[in-house]
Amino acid sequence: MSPAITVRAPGKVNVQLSVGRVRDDGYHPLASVFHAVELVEEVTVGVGEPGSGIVIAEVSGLQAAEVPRDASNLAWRAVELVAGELGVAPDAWIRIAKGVPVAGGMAGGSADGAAALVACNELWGGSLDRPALAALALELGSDVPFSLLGGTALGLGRGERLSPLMVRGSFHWVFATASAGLSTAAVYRTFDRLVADRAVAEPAVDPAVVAALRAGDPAALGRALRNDLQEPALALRPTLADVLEAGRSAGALGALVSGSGPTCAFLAADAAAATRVAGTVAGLEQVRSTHVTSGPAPGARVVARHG
């Protein structure tokens, strides 16, 4: 086996998600508290022979065949840019075995990313430090910086701009996927024309959030859950609803779409009332799949070193 390097980084949620008004670049300013979840990514990247480019050789797990196998995933563009960036040919292969729902706003993608950023860093030299590769991953995607970090985080601006949070504990979780996805774009446009007449605060973190999240405490971290993309998100898909109401009457403490959705994320007392809350919605005909799981997850991390 040519030599490889095999890293796993996390899916993620949103507890905190505030959105201001769309500024003239396009982008929305953000502040976001992103947790980690033990929902995670597996990328190896292999040395390809010369003048064979980059070849997505596997895929596999959750959802596998929705993922793409070309330029567009962000796996594939993790190596060219780190290719590009220490000059060496872009020959690699990738094989990516997946524990993040595809589309779900839970960042898998962004996870495949950066995890690919680390495995070629590690693969041709080591020679980029953390903060060149959190550059290389902001090139990616706004979520794929905090891919690399994990843990729990605060982001500003894009969600770039990342300051780690103190958390005590463990926090369980569960995550609701739904038959089909949902576009951010169009989730980001809905949310543009709901507020078009409303006056949009300055995204700011809640500190009830940071509290709660310091004490370890779930039933205040459930009352304090918040995703502004919530509302258009519903508007587009008004069945979500359903979804979360059915969670918080199994005993959620708290009950949120992820991201853009259309993902629906409950917090749990504990892994049996967890355990609880998706045996009830895994019954609904919108849901696809339930996922019981925790957090806060490492970021970005080698694995394994084959060859």
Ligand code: C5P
Given for the second form:
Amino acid sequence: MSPAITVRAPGKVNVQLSVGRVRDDGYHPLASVFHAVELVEEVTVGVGEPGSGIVIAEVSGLQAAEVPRDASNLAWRAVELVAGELGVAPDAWIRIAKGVPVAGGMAGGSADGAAALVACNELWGGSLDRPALAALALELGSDVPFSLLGGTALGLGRGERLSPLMVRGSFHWVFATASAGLSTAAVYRTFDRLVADRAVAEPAVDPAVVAALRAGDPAALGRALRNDLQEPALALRPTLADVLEAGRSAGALGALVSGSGPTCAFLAADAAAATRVAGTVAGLEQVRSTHVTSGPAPGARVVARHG
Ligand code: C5P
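Since the structure above is the form predicted alone, I would like to see how the form predicted together with ligand C5P looks, so please show that one next.
Then the entire complex follows, led off by the chain already shown.
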């Protein structure tokens, strides 16, 4: 095998997502509390033959058939960015093993981008420091800087001005995926339409969320969960309301749409309660798959070196 590096990067749920009115550059100002979970992507990048260009050699795992294998894949674009920055030819192959739902509001594509940035930097000499990688990450997408960092963090701006938050212990989560994804841009456009005639507050972090994380108190966090993109996601996919309600009835401490959706996230008191919630929501026809996991999880990090 040619020299290659495998990097693992986590998916996420926003335990708070406070969204302000759209800015002149088309993005929305956020106060986002990102929480990385142990549903992970594993991306391997290897040195290709000179002149081979970028090849996505294999995608395996969760919903692999739906992952693009061209330049629209964030891992591909990450290879281009790092090669450009380091002045090396972008001759590389990529393998992706997926554990995060595709187009689900859990930043699976962002995790691939973050993992590929770290892998390429290692493969080609490691001269980019974390701030340089974070700048490239933001070029790939608003959620990619958090995929690099991991853990639990407050994100301001587009989500890239990150400050780690203290968390005691871990939280137990269930994620329920839908059979068709939602476009993040379409959810934000629907947000704009819904708030057109309303006052919109400046996005701000909720002290109750920060306190619940710090105390390791799942009941308090369950009560404080809030996502301003939930209303537009439900407007586009009304059947998600029944999924959220089913999880609550099955004992979830809190339920919300993950990011821009359509994946639904349920916070449970412990692993046994999470298994019960998953068993109930798995029976709904609008649910494609359920995943029991925990957070916080670490950010993008090297897990294997080959060749
Ligand atoms: O940054 P990213 O490419 O992931 O964003 C996808 C789309 O989501 C953007 O083109 C924009 O329409 C919307 N978005 C937004 N405000 C943000 C983040 C994303 O309007 N803070």
